[in-house]
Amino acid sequence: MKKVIFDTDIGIDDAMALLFLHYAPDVDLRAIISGFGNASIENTTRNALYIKEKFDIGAAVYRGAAQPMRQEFLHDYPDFVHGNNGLGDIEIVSPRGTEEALSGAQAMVALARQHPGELSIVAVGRMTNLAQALALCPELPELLHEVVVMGGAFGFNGHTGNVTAVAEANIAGDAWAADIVFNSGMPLTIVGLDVTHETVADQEFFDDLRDRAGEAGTFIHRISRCYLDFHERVHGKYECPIHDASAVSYLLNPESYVTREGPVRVVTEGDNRGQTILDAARIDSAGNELKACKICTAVDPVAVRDLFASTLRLAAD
């Protein structure tokens, strides 16, 4: 049983990933930590509380970072992708509960100290919460079992950036935090656009969830309309990549992925800010050893879609 913290800027694909975790039999979801990104911190925290209550999720909700480490890099929220409320502008009932008193970073540290060597963090938003947790607890990498990040792009399978020619949104949204996290020595795997753009969900996929995955499937079908509309406008096809749920897929079944290992650096300045680079060198110019990450370079997309769909169908039981 995996003890999991879900670090998320809850938009549409984040909600899909959260329900994937919730219904996975081998997951003990301990915390949901919100963050800015797909929507404001107010909206993502509200979305986390709303989904927690709607689907009776036992995990506590903690409010995370409201802005990047360098505030001048905060941009408008992508309401053209996720809607104004972050969940495709479906009607949302105001949650009855509130978030916990600890901040997101404080909760990460507290849980890691409570369960040394046991926690998995699935991080599918900006890396700000993780960077703040490292500042509070420099020994955090030694306390964690694993960290799975959805973010970045390395050029494998022809996939580069989705917010610029070279940068992916989660990393570009706080490049400074990402560079800190990727070089921290955490046992970290990056599930980037190289594989998430290879794993595509179409109308038939979402219709099947609606028909066979109970209320969870109906909910995902509803919020996906806005997401699919965006991708049709941009790419001309009524289908979308499975981004954040791919990080959950790796957590549950890493055998569906091919990985490479090496130091990863993030460009933090200039036009290429947010670009992720797999560095062949293990020693930097100052003689310091660079920490290694795993990155996903190939995927079995059928296995990922099947695992996601079969797990969500448990919601109908």
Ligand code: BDR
Second form
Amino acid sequence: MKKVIFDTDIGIDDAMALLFLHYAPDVDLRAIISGFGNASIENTTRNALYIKEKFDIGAAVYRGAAQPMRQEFLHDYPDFVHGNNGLGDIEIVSPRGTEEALSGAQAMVALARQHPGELSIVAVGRMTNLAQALALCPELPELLHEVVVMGGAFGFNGHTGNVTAVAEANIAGDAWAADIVFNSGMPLTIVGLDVTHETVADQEFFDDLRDRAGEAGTFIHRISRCYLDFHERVHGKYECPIHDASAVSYLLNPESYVTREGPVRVVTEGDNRGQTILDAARIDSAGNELKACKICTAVDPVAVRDLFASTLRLAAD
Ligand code: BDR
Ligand code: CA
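Here we have the form predicted on its own; I need the corresponding form predicted in complex with this ligand.
Next comes the full complex, and the chain you just saw is listed first.
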């Protein structure tokens, strides 16, 4: 069983990824850590608690970062993608429970110390919680088994940014934190737009989930309406990339991906901030050797979609 922490700015595709983790037989989900991003920290924490209660998820919820490490990375929340409430503006009841007392970063450190070498973190929002955890515990990279990040874009398969020509949302939203995390030496794999934009879900995919994946499928179908409408407005097709669930798919079945290894730097200033660059100089300007990450460069999208759908169908059993 993989012990997993899910670090999420829980909007629409994050919610799909959370249910993917919840129903994956080999996953022991230990914590859901919220973060600002797709919506405010209040909304993302509420969304985490709401989904936890609705689907009887055992993992504890911890409130993560409310804002980026540096003010210049503050953006408006993308309500035009995820709705005002972050879940496509479907009606949601107020959760009965509340988050735990520890902050998201404190919880990451506490769990990593409790289970050295065993924890996998799936991080699908800003890298702020991870950067804060590193500040609390510099030896965190050695304590973790694996970190899978959804974020960034390296130009493979022709995919570059989605919030600017060169920057992806999770990285642009706190480029400073991302640069710290990617150069920390964590055992980290980046699942970026290079592969998530190759892994598309259409109307038929969501209809099938609605019809065959029980309550989880119905819920995903409902929240996906707003997300599909946004992508249709922008790209002219009623389909969307599978972003955050792709990080879960990598965790469960890395064989669906081709990877490359090398140092990754994030541009933190100027018009290109948020851009992720692979194989930048192996030595930084202060003479320090940069640590390597793995990045996904190609994917078998059919295998990813099948794993996602077949795992969710377990919800109907
Ligand atoms: C990423 O940005 C967010 O809007 C999504 O949840 C995903 O994590 C895609 O760029
Ligand atoms: Ca996300």
